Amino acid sequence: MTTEPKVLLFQHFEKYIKLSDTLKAALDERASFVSFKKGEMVHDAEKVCTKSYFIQKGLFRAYFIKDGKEISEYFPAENEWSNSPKSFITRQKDVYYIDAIEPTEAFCLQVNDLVYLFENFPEMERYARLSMGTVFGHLMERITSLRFTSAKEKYAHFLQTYHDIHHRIPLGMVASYLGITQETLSRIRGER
């Protein structure tokens, strides 16, 4: 890919609320193409977060680590931002770490340019807003599938979830996500 206007970005945000000419310079000016390597760390847990990445093409994976373990928490894939929110939103430390599963391509807006892009353009609010409220809906439904299933509906759950990705995930992966040991996780597998 090259660093060619960024459509993608437009598109995703049209989704949500009407671009003006305006703010579509303004992103194109901020926004910056990036690429990631498989396997290649995207945000340190170590570090405040003042990046957060639009995917164009290619898949992260947030998780923290409890006990010497990577414990996976979210898969974000093209058309989805990643970022480690908390400590974006209020600049400390946090516990997650972000890496990429394989080749990424991403746009990368920098914190402050998006404080800027707030305070200039009155319907990023709205943006934010109904964009977060899809965010909300998912991790509702994931503390529901954590708290409340068994092993086999939360497979369930991440297969519908995940539909168009999942099979790009290494399983570890989706069984720290899950909860649940691989060897669970291969029994489900096979019931299937």
Given for the second form:
Number of protein chains: 2
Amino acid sequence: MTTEPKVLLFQHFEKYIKLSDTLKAALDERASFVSFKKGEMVHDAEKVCTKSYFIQKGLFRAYFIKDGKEISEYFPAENEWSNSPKSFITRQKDVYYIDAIEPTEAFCLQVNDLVYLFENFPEMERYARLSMGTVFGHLMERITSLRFTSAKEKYAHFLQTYHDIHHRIPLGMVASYLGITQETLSRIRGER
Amino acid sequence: MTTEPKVLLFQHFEKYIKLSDTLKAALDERASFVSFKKGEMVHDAEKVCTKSYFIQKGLFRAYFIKDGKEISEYFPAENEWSNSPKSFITRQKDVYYIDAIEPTEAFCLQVNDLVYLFENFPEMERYARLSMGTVFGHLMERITSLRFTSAKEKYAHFLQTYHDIHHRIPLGMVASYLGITQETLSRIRGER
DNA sequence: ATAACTTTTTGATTTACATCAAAAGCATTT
DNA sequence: AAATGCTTTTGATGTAAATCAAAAAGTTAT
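Would you generate the structure of this protein in the form predicted in complex with another copy of the chain, following the form predicted on its own above?
First the chain shown before, then all remaining chains and molecules of the complex.
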């Protein structure tokens, strides 16, 4: 078995902080390579989420169940972290499941590894602060998009935020992400 | 003029980190006391937001203008930070105005002060990471509330998240916060 | 107190989207 | 290639909330 080089992971960190050789080594040592088949479950809401995945190639879907239906929450893809945020932070169960929409290759970090890194590398704290700021902005935009816009505008906003990967996500999953029905989304796409 | 004791501010930090005496002193030195009259503008969207306010007593409203109407984004009150997040982080203009709904007393930190604190006190980075995690959770909940629930359920969710201060916010501002019309909100409140 | 605003409520009408139902299109399996 | 099971589209009907309009209640100024 070959050792997967973690270039994409390192590049991601370097968008926010300078990676010292020792931190690089610590990350390299702790992050393990994992792969998932299409449709495979990555995280089960029945369990506490103790792992965070950095996707190298592929696509996940985080969702929860409401009235027996799967409601998509977000679609983490290449160069993004994926976990069940609240569960991961509080070490309690939360409602989110995560599945692989496509065959996916990822690097996995355990909570404990992350705790160790935060304890020993102050620049990791900075990385977390800065990268959370980015996600923060996305969440705020999404809130705006959900509040005032028609179904058509919501879909337009989705196309914008997920423009590189929108075609990789089935229609039904997009509809539940937007909080509209499949039928409405189908009609919107049909226009023009 | 009396020196305002910053007990509430320190207590807030101590929810997340242990405050060393030197950090306490650094905070005390940099945070200035400010007060606003009812209706006074705290931040103007025409300018870059370089200040962050920690509210000791009072209530703000962050909002933006859409089609000539003021759309409320959130209502920061006692023991919370308030700024125009994206503008504050990126040092670019953003769409948010902030007004004082009530006469308000607050402590003010400049971006530069914060940068200094992050540079010199690694525990500040941790504070930022942890406190952002809290806000993060609120944002995710709000997204869920906006997506699938009826106007009535949205209002119920608002009452829950803002239960201590909901009666201090005028109806029209609540309606725009929820993305429903004043009329609809008035009818909902009228039931029972 | 009266006037002049502003905020909230009440009423009638319209509309975007949900719901229900079924057909059509695709993909995977035998 | 037929069969089975998903996904997407198309159609008919219902409904929650928006819009338009105006009255009532509450607030601030003269």
